[in-house]
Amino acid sequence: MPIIVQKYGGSSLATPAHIKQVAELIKQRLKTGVQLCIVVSAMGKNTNQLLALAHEISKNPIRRELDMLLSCGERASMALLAMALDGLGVPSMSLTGSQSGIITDSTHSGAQIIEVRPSRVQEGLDQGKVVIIAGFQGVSINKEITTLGRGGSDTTAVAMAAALGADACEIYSDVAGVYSADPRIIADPKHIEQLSYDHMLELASSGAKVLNAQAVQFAKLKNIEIKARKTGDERGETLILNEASAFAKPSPFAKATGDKLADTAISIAVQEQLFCFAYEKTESLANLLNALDQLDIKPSQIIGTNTGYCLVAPEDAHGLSKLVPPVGISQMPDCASVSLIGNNLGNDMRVLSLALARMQAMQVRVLGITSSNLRLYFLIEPAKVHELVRALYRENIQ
């Protein structure tokens, strides 16, 4: 019988309605004759509500107990779900990232899978019932609680795919997959139907939300292919899948110049209120990595060569205000960062001429630019950033 991962997210969880709606929805899919494990992550804002209080305590939480608390909340939506599909005659079982065998390094509050051990789980799938596990967590090589970092849960339910030899891993939220846009900041973004592993990395590691890039990266080693889909709704999704199929055919995107369809940026992300490190040179640039290294603060982004900039997103910054500047290290004012994904990007320079033409135009100040094949990435102070995208969008992709 065909094993099928699906991985609910916060929004698909937020209010007992909610977790019922779920509960019915598995209970509809058992008849089509596949066994469902099932990952979820904390109802609605629960991880950010928890995060709070944690820094009400403290402010600097000790990222060992962080871990512990954090957990809490998909273990409250595992129980939860488990009895509402005990109250619709379903049996099931629900894990922590523990029990299931999901094991990690021993980094808090942003570890990495390093195995999977899924007997339990694939016991239960056997019994005939629906195992579900709380995401975003596992348990270390020395016997810790650890937690994945934001959007962990998708790393989870990935990796618990390629450990079952599933055959679908499906990832739900309040989205139908992935938009050429922040629907925040562009009002009609476009949806795109397919993206390549690659091209999907870039979005999540540029700030897209819609799927955690260490999942992302896991997919493309075992090559699961992912469907992002929204929950109770499955007539638009967005498939994820070896690069040799994605883009087989040219992308809708992509824009007229003559006779021909140019490789042209299918999306933009946007990372807001990152913190930002400037170094005077590369000596310096490694001690502040020694000293974030001992925080476990990993960076998101350096940008530079003899000087520059090391930047650390919100996320993985907790305990950072305990770090002292080593010298040649000055802190800036908070930065945002803009990314044109799509193809060539790197070698097409109208793309990025005319992108430097706008952010002259608009007065905005670029600290710094990096590119590759499949990305365009700028540094900029962050009072602009919003009507940025919104340029960028109308001369790029829409």
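Residue numbers count along the first chain shown, from 1. Note that this is a predicted model, so its numbers are computed, not measured. If you superpose the two forms and keep the largest set of C-alpha atoms that fall within 1.5 Å, you have the rigid core. First, how it differs from the form predicted in complex with ligand ASP.
For residue 315, the Cα coordinates differ by 2 angstroms or more between the two forms after the core has been superposed.
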Given for the second form:
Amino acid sequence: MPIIVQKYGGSSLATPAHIKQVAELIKQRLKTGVQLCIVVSAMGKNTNQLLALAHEISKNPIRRELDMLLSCGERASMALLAMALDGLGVPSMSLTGSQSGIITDSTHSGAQIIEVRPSRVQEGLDQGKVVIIAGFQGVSINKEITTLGRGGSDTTAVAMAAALGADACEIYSDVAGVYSADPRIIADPKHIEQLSYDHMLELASSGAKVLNAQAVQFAKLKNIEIKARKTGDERGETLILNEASAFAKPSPFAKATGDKLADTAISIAVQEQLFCFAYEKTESLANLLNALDQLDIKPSQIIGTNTGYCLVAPEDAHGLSKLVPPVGISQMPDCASVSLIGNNLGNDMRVLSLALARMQAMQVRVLGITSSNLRLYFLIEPAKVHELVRALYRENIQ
Ligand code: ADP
Ligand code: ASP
Ligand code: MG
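Write the structure block of the form predicted in complex with ligand ASP for the protein whose form predicted alone appears above.
Below, the chain from earlier opens the complete complex, with every other chain and molecule after it.
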């Protein structure tokens, strides 16, 4: 029987009614003759609530204890879903990340999966049960509970799909896959039917939370095709797959550009709150990297700015307030980023000129720029970020 891994995100499990709806969807899907391994996120905004609780108790919560706390969100979801399935007469079994064999490195709140030993999951499936896994968590080689970073349940799903040799990996959220922009910022963005791993990776690491960047990286490595869908509505989906397949099948993007790789943007992404550290000399950078390493914080990138360089911290870095900036390093005021993703964008100066002109007209201060083959990235002052996204969308994508 085919094995399908499905992941349901927080908004799909926000209330008991949502959980019962997911249980019903699972029951219906079983009728198609498949084995189901279900990865769950914490209910609604539960992870944020737990984080806020931690910060009420401590300004700098201990990272180990933060992982102990945050991992409870997904555990609550898995147990409740198992109860809902029981109510429908569907046999199931819930497992924590550690019970599912998700082995990670020992970085708290940003762990990387290093191995998956899915024997208990496979056993449960062989017994005819739906196996429900708490996403976003694992156990380190030192037997400590770890979490995978915000949005990490997607990674659990992809890693489990790879370990089980699953026939499909379906990620369910409140949107029917990936669009040309965040539907919360751009009304009626274009739906993207398929996207290569590399495009999706750029999008995810530029702030499009619809899929987690580590999950996409894992999928690329293991060649797992991701189907991103909306819970309870299977009419639209986005397939994330390798480049050859992405361009082999027709898609709205392919139709718009013909066979040629066009110098056009296909999507825009935004990060609204970034912490950046400015420096002028590379000698200071080594000290900063050391100081961040002591706090287990992995910087996301380095970019050239108007006054030198800056190092960008990951969006969900915990414990940054503990950092004592080394000599030659200063923390910048809050920053935001806007990224255009597409083919050959970094080589197409027309898009860059147009964007710079727009920012000048809107009096948006550009703090730094990077370009690569697939992405044009602007670090800016955050004041008018949504207005800017809408203007750039109109000019480059609409
Ligand atoms: P879940 O809780 O199910 O994991 P997320 O909130 O992590 O869901 O991801 C879904 C959200 O991603 C959507 O509600 C949407 O606001 C946001 N999003 C950002 N960029 C995009 C995009 N390009 N396409 C679709 N959704 C996007
Ligand atoms: N619950 C975690 C978060 O909010 C993980 C996830 O949703 O994937 O980040
Ligand atoms: Mg998510």
